[in-house]
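The data below hold one chain only, encoded as structure tokens and taken in the form predicted on its own.
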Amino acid sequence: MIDLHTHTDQSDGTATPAALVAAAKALPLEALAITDHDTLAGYDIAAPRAAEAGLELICGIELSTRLEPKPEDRIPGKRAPSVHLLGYFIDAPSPGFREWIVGSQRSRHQRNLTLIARLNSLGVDITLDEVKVIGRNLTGRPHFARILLQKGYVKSNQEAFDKYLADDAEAGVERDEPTLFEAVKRVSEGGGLPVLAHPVRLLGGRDRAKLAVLLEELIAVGLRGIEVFHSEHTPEDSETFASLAHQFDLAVTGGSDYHGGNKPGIELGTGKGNLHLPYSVLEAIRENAAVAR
């Protein structure tokens, strides 16, 4: 069994890289990919631990992007939806790719400063230093949610997003993110395999025809895979996405999207009990990546 979509405390997960490696080895998983948001720090820390433990570790990343609508589909005053892109096999990325990631981290920091100011203006007593104690190197909105919960401003993480943190919430701050198309190009040019993450969240969730059109456009700029198996996907979803992968000759990937305590109910390796990915999935992805190169 393998898991190709996980997060550590170097982004918005709660497990340290070492703890995640230990948990994967204990299951046991045959291979693990760390796909922290907008950083390779979790993988960098985990790599020597995985080598010591005899666990195959895949270098990955999950990039936050925006899907810009076509001019005719734009709605005045409404921001383009957020889309996540996975990148695999980027253990030796080009210097340009690492520099680009740093730019994304700066954008995240600026959003955090503005978010703190807006929360304070609403009477919420919170500081960025408090949030950084939890978020550490890559503080994001899930860490804000935990502080809001701890201080009693909300009763759940979901309420924190609904009331304060979502783009359209009271204190919401839109982050300057790259477009999905730019991110696909960057991962590809950086030596990685670009994969569309959890497609069930896209285009209303389950519009196969619209997703097919988007995939064609993304393939033209370098997309090489689609996440078919995910904790949020029903068997019918996975069947649809597998069909699209076959139609467009895309690599089939999958993973739990494990975040530890930040996403209760999603377990490493098995997600919500709906995942059991064999090692052959990773072998097929590697073949696809080799052909792309």
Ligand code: AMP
Second form
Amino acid sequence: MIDLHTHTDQSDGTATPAALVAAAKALPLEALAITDHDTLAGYDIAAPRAAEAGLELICGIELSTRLEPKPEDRIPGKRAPSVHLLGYFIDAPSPGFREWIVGSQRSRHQRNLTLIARLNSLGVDITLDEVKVIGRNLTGRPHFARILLQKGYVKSNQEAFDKYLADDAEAGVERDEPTLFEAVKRVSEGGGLPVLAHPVRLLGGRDRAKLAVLLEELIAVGLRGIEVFHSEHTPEDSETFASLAHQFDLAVTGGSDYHGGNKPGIELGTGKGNLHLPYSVLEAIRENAAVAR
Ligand code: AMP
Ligand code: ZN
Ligand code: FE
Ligand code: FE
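Just the form predicted on its own so far, so send over the form predicted in complex with this ligand.
Starting with the chain above, the whole complex follows.
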């Protein structure tokens, strides 16, 4: 079994990179990809541990991007939807890629400062320092949600987003994020394999025709894969995405999106019980990636 979509505490997971490697080894997983949000730090820390443990570790990243909707799909006053892009095999990226992700980290920090100011102006007693105790070098909104919950401002993670943190919520902040197209180009030029993450979250979820049009446009700028298997996908979703992968000759990837205690109910390797990806999935990705386009 393999898992190609996981987060450590270097982004918004709860397991340290070393603990994640140990958990993967214990399961056992035959291969693990770390795909932290907008950072390679978790992979960098885990790599020597995985080598020691004899675990095949794949360098990945999950980039936060925005997809500018088509004019007919635009809703006035609504932000372009957030889309996640996975990048694989990016352990030795071309010069410039690491600097580029540092830009994303900076814009996140700026967003966090504005978010604190807005929460304070709404009467919420919260400081960036206390959020950073749990979020550390990649403090994100899930960390804000935990503090709001701890302090009793909300009763659930979802309420924290609905009331305060979501794009269209009271304290919501527009952060500078790269477009999906730019991110695909950056990963591709950086030497990585760009893969569309959990497509079920895209374009209202289950519109195969629209997704096909988008895939064609993304493939033109370098998209090479689609996440067919994911904890949030039903068997029917996976079937649809597998058929799109086949149609466009895209690599088929999958993973749990493990976040430890930050997403209870999602287990390493098996997700919500619906995953069990054989090693052959990784072999097929490598074969697909080896073909020059
Ligand atoms: P950030 O990268 O700091 O902007 O946080 C993004 C993360 O917040 C996403 O990966 C989700 O886990 C979570 N998130 C964003 N919007 C919502 C929402 N409306 N409801 C629940 N969780 C959300
Ligand atoms: Zn996450
Ligand atoms: Fe994601
Ligand atoms: Fe993820």
